[in-house]
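Starting off, we have a lone chain in the form predicted alone, written out as structure tokens.
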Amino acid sequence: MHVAKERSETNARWLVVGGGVMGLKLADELSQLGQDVTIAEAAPQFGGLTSAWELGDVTWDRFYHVTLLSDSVLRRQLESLGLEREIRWVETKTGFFADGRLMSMSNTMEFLRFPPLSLFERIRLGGTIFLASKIRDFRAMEKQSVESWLRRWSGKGAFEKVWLPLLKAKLGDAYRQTSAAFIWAHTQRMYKARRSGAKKEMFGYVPGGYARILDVWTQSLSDRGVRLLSGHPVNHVRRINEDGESRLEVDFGDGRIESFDNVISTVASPLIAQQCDQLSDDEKAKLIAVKYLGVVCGSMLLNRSISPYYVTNITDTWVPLTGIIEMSTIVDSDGELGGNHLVYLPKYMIDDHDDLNEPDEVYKERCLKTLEQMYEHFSRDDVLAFRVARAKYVAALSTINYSTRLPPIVTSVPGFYALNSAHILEGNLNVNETLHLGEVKLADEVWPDFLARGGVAAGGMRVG
């Protein structure tokens, strides 16, 4: 962080809204700056998209997460918690389900033999990925659609046989609104996952998963005086002036009202627009205009593996899944999963899609039927537990010229800040990018604005 972490003798009262990794990171940084910090999370537990749950006899992440060797901010955060040295690194393999069969695409030779494409189409596909890895200016990429850019460089065959099915699996019809920055960001991250020399994909995890990381992190915050409030949704925030004192009044519902000097909201942009009615009409319009991808994700515990691949990409359009993630190709089955195997079955869709609300049993049955068709050896008798997690707001959709329409972090309401993952511009949504964003934007925008306003807590005490 660029802010000098010098503790001050006086504290401003800060509320961080949202207890995901962004909120935890902001609370962490502010507490190191000597501030009086409260963090409020609507859910019963902290962690947001990284939170864990019980699946049968196993406790693991509700959604799939891994650490890359290149995840420097995340690894630094884990180091501060005494956990980085425990990361277990595993070489991974990638599968493709195309033309009704499963195949490996984990190295260059397998890529060059990829059956759905002709040799010329494979060369153009590989050239497109290489080109995307070398581009540094994301703003040039966001000015054009992902379809037009991929068609230009990959050609009709590779686009329609590979890219289009993958885009539809990930984005649905929203791919038509998506900029080329989407594919650029994904390519950049995956290239960073490959070590120089060996060029192998190495993914890692902390034993105990994010349940352990979150336990250690929240305890560390609590030990440093951060006040952690779970089950505290923020309904309204408004600036009030009484008796010569200006403050932000926060309504948690059920008659729970508290006052703070500053509030940073990290929840989804449309929700921020609802939280603070004093925002300008333009600010509200920009917040509401941010479109998100949502997800329905099945977690399945089995008594045997279904494939050797961490991720299986799918180009057959009849498969109603974005991909298949076999977490037990990375996570130690015996040590973490009771000797069993964990598979995630995600389907991403736009945030207002009706299927985000379909019953769990309907989604489960669709998943099981699909797996029976994809894998001859799969039997639902092997399934020990199955749960469905869903989230309406996962990742902001990278639309054409997205960066030019972002809502401001420093709002027109003094002391109220809107900082969430929608401000990730040069990467895709992952824990490392989220932590990096929180660190940089607090240092470059929030803290300077606070100081420019006088760094004053209620009652006139100067901070900093």
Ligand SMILES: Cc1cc2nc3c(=O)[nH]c(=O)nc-3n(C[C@H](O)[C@H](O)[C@H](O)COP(=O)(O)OP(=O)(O)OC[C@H]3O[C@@H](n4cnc5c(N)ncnc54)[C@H](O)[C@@H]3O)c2cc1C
The other form holds:
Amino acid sequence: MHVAKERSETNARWLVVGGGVMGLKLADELSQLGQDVTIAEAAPQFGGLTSAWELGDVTWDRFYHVTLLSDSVLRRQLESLGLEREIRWVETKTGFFADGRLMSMSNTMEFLRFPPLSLFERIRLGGTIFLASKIRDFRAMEKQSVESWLRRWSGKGAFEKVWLPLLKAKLGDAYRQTSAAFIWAHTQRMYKARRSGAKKEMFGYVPGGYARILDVWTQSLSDRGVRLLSGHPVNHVRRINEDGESRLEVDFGDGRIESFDNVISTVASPLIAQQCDQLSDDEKAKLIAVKYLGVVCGSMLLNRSISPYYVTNITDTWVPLTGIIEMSTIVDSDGELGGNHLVYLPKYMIDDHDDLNEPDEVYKERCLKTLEQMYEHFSRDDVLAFRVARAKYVAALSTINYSTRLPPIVTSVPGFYALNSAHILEGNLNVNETLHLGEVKLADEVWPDFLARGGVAAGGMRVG
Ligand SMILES: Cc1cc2nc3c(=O)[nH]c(=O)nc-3n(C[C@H](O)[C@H](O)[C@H](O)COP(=O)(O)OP(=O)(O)OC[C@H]3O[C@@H](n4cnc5c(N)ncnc54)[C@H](O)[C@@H]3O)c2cc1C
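Switching forms now, from the form predicted alone to the form predicted together with this ligand, please provide the structure.
Then the entire complex follows, led off by the chain already shown.
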């Protein structure tokens, strides 16, 4: 924890915009600092990308989520909510669908036998992953494209047979603009996960999924006096100087206007540019320039399992999916899913891709047809429920030299802060990185700026 928790005597009024995990984390930290906090979420419920929905008779996350043993900030957060000791840890297996065959890639021996590659190509592939795990400074990686870095170390064969299909599956055509920091961050997370476990891949979840975490978290915030507003989209934020007093006026639409001393927006960068007209042209240009990956993700409840693998990676280019995620290899089917099986079918793409708006029925039909071709035993008659979730702004794309073009967190509008997951530099998007970023940037940038503007009372807070 970076900010010492000594309560202020005069509370400033803070508005946190966006009720995803970043917004909840910031509201949590600020309330512990004795501030007067409101959190406004546009959707009817809190949680953003982690929020849940009903699929048939089951309530579970709209998008698949697992926790790693190495997710220390998230585990600390869960501990503070009394949920950490409930996490169920499960050993997982990884599959690969390559050359029309499904195979296991869950350990080193299986990796070394991976049929599509020659022995030499496998050695170069293994060496590349090992090298990425040893590199400490992401800045060297973000200067070069992911394609050129992988070609250099893995060679043509392994690149074209393994990396290229995986990059296309994960990033679509956006892989061409992506830096090598992407593969570096991914490798670091997986290596860390294994280092902190017994060399096995262990993934965890809280019984009840994120719906339960969010219920407990929002209740705890409300108990501590945080005002939680769902169904409250923030349209505009404007600094007003009137009668010798300066404040931020927030327009929630439908004539609802309220004043705050400080506003932290956690929503996607291009949306922040629209929220505050008073930002400078340079700030707006930087916010709009952040490109995002979006996702369309099928959720399917079945009465039988389709594979023993949590993730099945796909290198066959005819398969129009990023991967196949069988959540019920981790989540207890009887306890949580009414004895059924839960499979996610995601397809990631750049935020302005037309397919993000593809009708649900078209996406569903493509998924079912694909599964019928991939798995002999799969039948659409086994599908009990199918829903399609989509999100335009999932993760900021780590383009070449991304860190040098980031918009500022402390903006030129006094008291208006722009702090969202686009500031994750040394990792790929996940809840742990998001919470860590919120904690660190609040302590290192937002809070010192607030103090410098005179926003603290006697006996106030210090930053450690
Ligand atoms: C398919 C998928 C799989 C994932 N798997 C994992 C995983 O296994 N493990 C893991 O740790 N992480 C995973 N993640 C990542 C995780 O979900 C994110 O790291 C996290 O949810 C980001 O939270 P956030 O608060 O930054 O953003 P968001 O959740 O996007 O929150 C932003 C919020 O702002 C709200 N908003 C937007 N505009 C306005 C407005 N004008 N006014 C008010 N509110 C507004 C939105 O409705 C939203 O609730 C996954 C994500 C996806 C999409």
